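Form predicted alone, single chain, as structure tokens, below.
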Amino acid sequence: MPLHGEYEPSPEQWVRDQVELYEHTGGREANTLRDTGLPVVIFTTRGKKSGKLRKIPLMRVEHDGAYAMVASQGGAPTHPVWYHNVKANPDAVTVQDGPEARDGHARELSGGERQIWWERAVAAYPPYGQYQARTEREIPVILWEPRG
């Protein structure tokens, strides 16, 4: 069951248009991070300060039903806000991957569990590699798993 709440879309411009575009058409149109070719899912949050429901595409790291979402803000030196959101509500997390939302819970990976994922996430989307080379904070990667 998706999460109910008032909606608040993202600041950035393209991030509204992609989840709006994306969810009105279930998933068949802007599923693909901007020119890249590459699939996104959409994963809504409820916000840590605000209560208010948040939309992200975030590329497609998808491994048996699971999803990692990696908070790799470009490699910039901080965490993206979203990632805040994730921790401070772990359980107020869906994704949709086509044109149904599935809830989940969602929790921070560490040692080798967090390797595997982040090699799956760096072969979905070489990049990454280079965003951790960007900076001195180590990636977090956030696996969310189905409820039930």
Ligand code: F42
Contents of the next structure:
Amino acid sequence: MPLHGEYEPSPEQWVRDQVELYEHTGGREANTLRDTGLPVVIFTTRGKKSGKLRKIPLMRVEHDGAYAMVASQGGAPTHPVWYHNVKANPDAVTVQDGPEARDGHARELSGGERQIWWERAVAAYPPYGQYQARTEREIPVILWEPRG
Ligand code: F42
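Based on the form predicted alone presented above, generate the structure block for the form predicted in complex with ligand F42.
The next block holds the full complex; its first chain is the one shown before.
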């Protein structure tokens, strides 16, 4: 079941454009981060306060049908807002990696499990390592897994 509710596009134009083109083409276009050639997927989350649907492109970090959501925000000092939305509504998170969005559950990783996924994340998108070096916070890694 896709999530239902009012969609509130990102205030960032480039993010909004990426989501729109990705969805419009079923992931055939706008499926990489700018000119890096590295793949992205689109997560949909529910706003913690507004309840509105918010769509977040993130780098594609996939393993055995599960996906990491890396709250890197380019190494900024604070977590992205979507991190708090996902923590508040962990069962209202879908991922689109191709033509269709899928339902799932999201949980923050810690310890050894986080370490395994962090290494997968850096392998998929090496700048994550530089982002971590740039900030004092530990970059959260959230695991999205399909339901059922
Ligand atoms: N961001 C990452 O952190 N990691 C990535 O790997 C990543 C890859 C990526 C690839 C392509 C691309 O186009 C973007 C990519 N981004 C990546 C950027 C990512 O998609 C997000 O845009 C970025 O992380 C910022 O997320 P954000 O949630 O902080 O976005 C801000 C700009 C935003 O949308 N702010 C809203 C606003 O209106 O100010 C927040 C709205 C919101 O969520 N409100 C909540 C609600 O209830 O609706 C309430 C918030 C509260 O006050 O509690």
